[in-house]
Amino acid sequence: MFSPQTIIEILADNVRKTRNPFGLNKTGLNSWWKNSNVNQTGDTLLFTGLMYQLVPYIKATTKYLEKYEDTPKADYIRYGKRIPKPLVNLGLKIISSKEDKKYFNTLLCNIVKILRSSDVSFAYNPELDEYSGVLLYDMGDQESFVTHAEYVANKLQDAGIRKLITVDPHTTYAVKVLYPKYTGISFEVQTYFELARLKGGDSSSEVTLHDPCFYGRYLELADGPKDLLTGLGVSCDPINTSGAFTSCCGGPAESISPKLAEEVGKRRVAELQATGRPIVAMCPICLANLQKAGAEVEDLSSVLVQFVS
C-alpha cells in the first residue's frame, strides 16, 4: 500500500494547478466532442466532469502503480509533486493507450446520440466541462475540495447554467449533493439515461447490471437503468448485492492500493458472472475496474445506443 497521505498530496496538488488530478493539459484531454457537432451555447450543459476521458490515464498509472506497491521504490512516488507538470502532461500521454482514448470517447458519443434521439435540448461547452474534484472528497482532503467546487461552481454559474446533464456517479454526486452543501450554489441535475427517451424493440436479450456506489446507496438512481432497459425489451437478471447493497468494484482504492483494489474488484466479477449474462456497468471506473479484474462487460451507453433511430 502506498502512503494515503502522499497520494492525496499528489492528487490535490495536480488539481490545484492544473484543475484535474493527474496534472494533464484539458485541451489534450477532452477532444472527443469535435467530431460531434455539440451546440456549445444554452444553459443546459452536458457536463462529463472528465471521468470517461481520464480513464485511459488511471489505467496507465496504475500498471506502474502495481509495479512498486510494496516495494522500496514505492517511496519515490512522493517525489510526485516536484515532476513540472507538462512534463507529467507528456509522460502520461505517451504511456497511455490510444485503444482506450478511443473507447472512452466513443461512449461519450454514444451518450450524446441517445441524447438527440431523445430530443433533448443540450449545449456542450469544453471550456465549462470541468473535473468536480470528487476524488479529493472521497480521500478526505475536505479544504481542497470545497476550494476546487468552489471554482467549479462560481464558473458554471457565473456562466448561466442552470441544469446539468451528468453521465457517470461519481460527478452526479458531486454537483447534485456536495457543491449545495459545500459551495451554496445548486444545479438542477440529471443524468443523461433519466432523460432517455428511446423506442424499444424485437430485443430478447438478457444482462446483469452491476450498480455503482453512488447511484446504488446514496442516490437511489440504481431503478432507473433497469427499468429504462426492460422498457427496451432487455431483461435485467437481478442479483442480491444490488441497489443499496451493491458491492464495490474496487476502483477508488486503485491509487492507494492495487493490489487491494483488485482483490475487491475480483470478488465483485465473481457475483456478476454468477448470472451467466452479460455485464453492464454505468459507470466508467466501474467500467474499467471490472474489465482489469477479467470480465467482459459493456456500458450502458453501449447498450442504450443500439436502440437510436
Second form
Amino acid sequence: MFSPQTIIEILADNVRKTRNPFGLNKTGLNSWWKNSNVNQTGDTLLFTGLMYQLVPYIKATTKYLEKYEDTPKADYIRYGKRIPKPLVNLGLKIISSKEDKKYFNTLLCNIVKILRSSDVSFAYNPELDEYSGVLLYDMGDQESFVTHAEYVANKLQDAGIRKLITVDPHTTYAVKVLYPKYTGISFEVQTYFELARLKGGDSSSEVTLHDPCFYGRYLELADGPKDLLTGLGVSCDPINTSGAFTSCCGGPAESISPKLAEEVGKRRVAELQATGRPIVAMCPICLANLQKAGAEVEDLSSVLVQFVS
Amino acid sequence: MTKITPDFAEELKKYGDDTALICFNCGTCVAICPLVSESFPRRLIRYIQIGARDRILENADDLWKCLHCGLCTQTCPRAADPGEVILSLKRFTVANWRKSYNV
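For comparison with the form predicted alone, kindly provide the form predicted together with its partner chain.
To see the whole picture, the full complex is given below, headed by that same chain.
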C-alpha cells in the first residue's frame, strides 16, 4: 500500500495545476473527437469527464506502482509532486500504450455513433469537457474537490450548458449528485444509454453485465443497459451480484494499492466468468481492471454500436 | 493507553453524515465488505462511538482501502450509512494532515 497522504497531495496538486489528476496536457489527452465531425455549439453537451481518455495513463502508471508497492522504494513516490508537469506529461506519454489510447478513443467514437443513430441532438466542445474531480471526492479531499467542481460547473454554466450527456458512472454521479450539493449548480444529466434508441437486429446473443457500483447502487441506473440490450435481442439475465448488490471491480483501489485492486478484481472476474457468457462493462475503470484481472471484457458501447444502422 | 475524546462524534459532523452513533455493531458491513479483513469498517465506526479519535488517526491509512463501493451502506440494517461514515473519516483525516503542515 502506498501512503494515501502522498497520493492525495500529488493528485490534488495535479488537478490544481492542470485540471486532471495525472498532470497531463489536455490537448494531448483529449483528441478522440478530431475525426468525429462533432457540432461544437449547443446547450446539450456530451460530457465525457475525460475518464475514458485517462485510462491508458492509469494502466501505465499502475504497472509501475505495482513494481514498487510494499518495497522500500515505495516511499520515493513522495518526490512525484516535485517533478515539473511538462516532464510528467512527457514521461506518461512515453510509457502509455498507443493501442490503449486508440482503443479507448474508439469507445467514445462508438458513443457518438450511438447518439447520432438515436437522433439525439448534442454538441461536443473539447474546451468545455473537463475532468469532474470525482477522485478527489472519493479520496476525502473535500476542499480540493469543491474548488475544482466549482471551476467546472461555473465554466459550463457560463457557456450556457443546460444538459449533460455522460458516458461513465463516476462522472455521472459527480455532475448529477455532487455538483448540485456542493456547488449549488445543477444540470439536467442523462447517460448516453438512457438516450439510446436503437433498432434490434436478428441478434440472439447472450452477455453477462457487470454493473458498476455507481450505476447499480448510487444512481440506480442498472436496469437501463439491461432493458436496452434485451430490447435489441441480447439476453443478459442478471447474476446474483448485480444491480443494487453488484460487486466492486477493485479499480478504485489502484492508486493506493494495485495489489488490493487485483485481489478484488480477480474475485469479481470469477463471479462473472461463472456464467460462461461474454462479459460487458459500462465503466472505463471497471473495464480496465476486469481486463487486467484476466477477463475478456467488452465495453457496452462496443455491443451497442453493432446495432447502429 | 488510548485517549478518549467524548465529543468526537460531534467534531465529525462538519465532515459528513451524522450516522455513526446509530450503528449497533451487528457486523453486516464487515461481512459484506470486499476487503474482508480486520473488522472493516465496523472497527472504525466503533472508534467513533467510544471517542477513540487518536486511534483513528493512528490507523488512518486503512481508511483508503475502502473502495467506496457502497455495499455496506446498501445492506446496513440500521441505515447507519457506513460508507459515508468512512468517507467522513477520510475528510477528517485529510483536514488533520493539512492542519499539521500549517503548524
